[in-house]
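Starting off, we have a lone chain in the form predicted alone, written out as structure tokens.
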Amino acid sequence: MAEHLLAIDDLSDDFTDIISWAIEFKRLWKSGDEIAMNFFPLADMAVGSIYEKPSTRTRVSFEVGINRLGGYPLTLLKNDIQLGKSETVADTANVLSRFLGAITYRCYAHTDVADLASNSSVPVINALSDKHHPCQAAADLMTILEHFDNKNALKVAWVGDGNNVLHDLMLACAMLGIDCMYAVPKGYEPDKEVVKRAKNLASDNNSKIIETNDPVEAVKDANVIYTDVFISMGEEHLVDKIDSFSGFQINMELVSNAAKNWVFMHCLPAHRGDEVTDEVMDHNNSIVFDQAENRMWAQMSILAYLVDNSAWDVMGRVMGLEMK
């Protein structure tokens, strides 16, 4: 088993025993199952939470979940330690390695994640960096499979920038058979390395990643729509990249040519009237606030893997799951 989660394809030897953990113990935890809302797997441990950039989504669902896994959520901003500063990542990690028993990072640069990961003595989350947000693509994953029944039948469709969510929706799709094809404007493209990673898994798993700069063709039959904000956090500056997405917004129009069972997805925030439209953001077939919720169920099954994997595996055999 994994030791870190930094990309997605880290969980790939149990990926699909996560997101099954993460959706039978949502159903049991809200039916009150008493056998759920008693799982404690980081009892008495405190967890911390690293954050660069500012968050909304992640924030909340991690000191939630980490909560409700019996842990104490300890929130770190980056004006509250040296990390980067005056202290290396390195040496950050071996102090907060002493104290926490997990540690979740959200981050600018891939390699500051990398690098604490290789320096700490527990489990690190990537919880965003610009090349990956593995955790995001869990909650996609269970999202998807919570309203589809047959994920050997599934069309999924990027349309937008080939940025770390894509890059992890791909990873994240091709590790359980589901074929993707994802829409970019040219020149913005998503990491060669990681496209091959994901082509590599989804060889393996009978599915398909496909590349296009035609958003109608990515969306023909889609059974799932997803986009993202042309302009990510961080990029601000850039007020001609959204130039470049002309004619890469989900609208009506370009959900017309999607499968009659089409879901849209969003990894929120969305920047209404720019990469969606409110038509298509407050649609019935709109899943983005179930997608919003999931980042706390697939996080705690994460979080309950890599800290206490025997109790984790116990747990999904109590629920029924056929565990490896």
The other form holds:
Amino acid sequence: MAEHLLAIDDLSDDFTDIISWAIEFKRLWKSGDEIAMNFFPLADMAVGSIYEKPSTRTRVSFEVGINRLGGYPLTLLKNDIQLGKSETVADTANVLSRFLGAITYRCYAHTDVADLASNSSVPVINALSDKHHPCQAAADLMTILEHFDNKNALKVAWVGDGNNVLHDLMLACAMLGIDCMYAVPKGYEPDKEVVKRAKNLASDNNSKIIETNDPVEAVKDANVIYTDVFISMGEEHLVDKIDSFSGFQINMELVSNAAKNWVFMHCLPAHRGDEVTDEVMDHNNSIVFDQAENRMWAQMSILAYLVDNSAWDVMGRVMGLEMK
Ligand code: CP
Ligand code: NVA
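Having looked at the form predicted alone, could you now put up the form predicted in complex with ligand CP?
Next comes the full complex, and the chain you just saw is listed first.
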């Protein structure tokens, strides 16, 4: 099993169980089930979350989710700690491992979260780096599986930038055997090495990862239409970048090419009027807020899986899941 979560494919064969666990745990917890509501694998444990960038969903969903699992969340904002000023990532990892049961880290350079993990004796979870956003992908696939009955017949379409969210979305689709077609403007392609990993996983699971520069081709007959901001955190100086995304906005005209049962997804925050219109964001087929809520349930499953794997496994069996 995985020791840390840096990219979604770190979860390899356990990914399906992690998602099923989150779906079932959410259902039981919401029905007031005593066992689910008294599942405390993080009892008396402090879990630290370091943020170099702003966050709404990740921060709140981790803080609430850690509490619900019996733990104590400690949010460490970059300006308030020594990391990056007078202390290295490695020394920070060594110190935090003495106090905390797990660490989540939102950073700029992916190499920093990898460095934190390689120097930490407790699980490290990537809470977004410039390359990967695995917690988002776990919640996204949870939301897709909650919404659609037959995952084998699905097409997920990405229209937008070849960024961190696309990387983990395509890996996650490939891990579950779901076809993913992405449309990006020339010059904004996803990382070649990540695409290669995704294509290998897709071929193992009888699905396809297909690239195009044509948003209409990507959205054609798609069941899921997904986009993200054109300018990510850390790229604010690239003001002209947005000019390359003309024709990549998700609007009702583009959506008219999709399958009848289409849903719209976005990791949020959305820049309404840029990558998506209000009409699509607020449409009945938009599931962006279910997706945001699922950040918490998916992360609870991931935290329990990484911190106390046997308790997570027993809980899965109690919930009637066929755990590996
Ligand atoms: N989707 C996401 O990670 O949102 P935040 O930046 O608000 O955490
Ligand atoms: N691609 C975006 C995702 C925000 C959740 C960013 O990195 O800023």
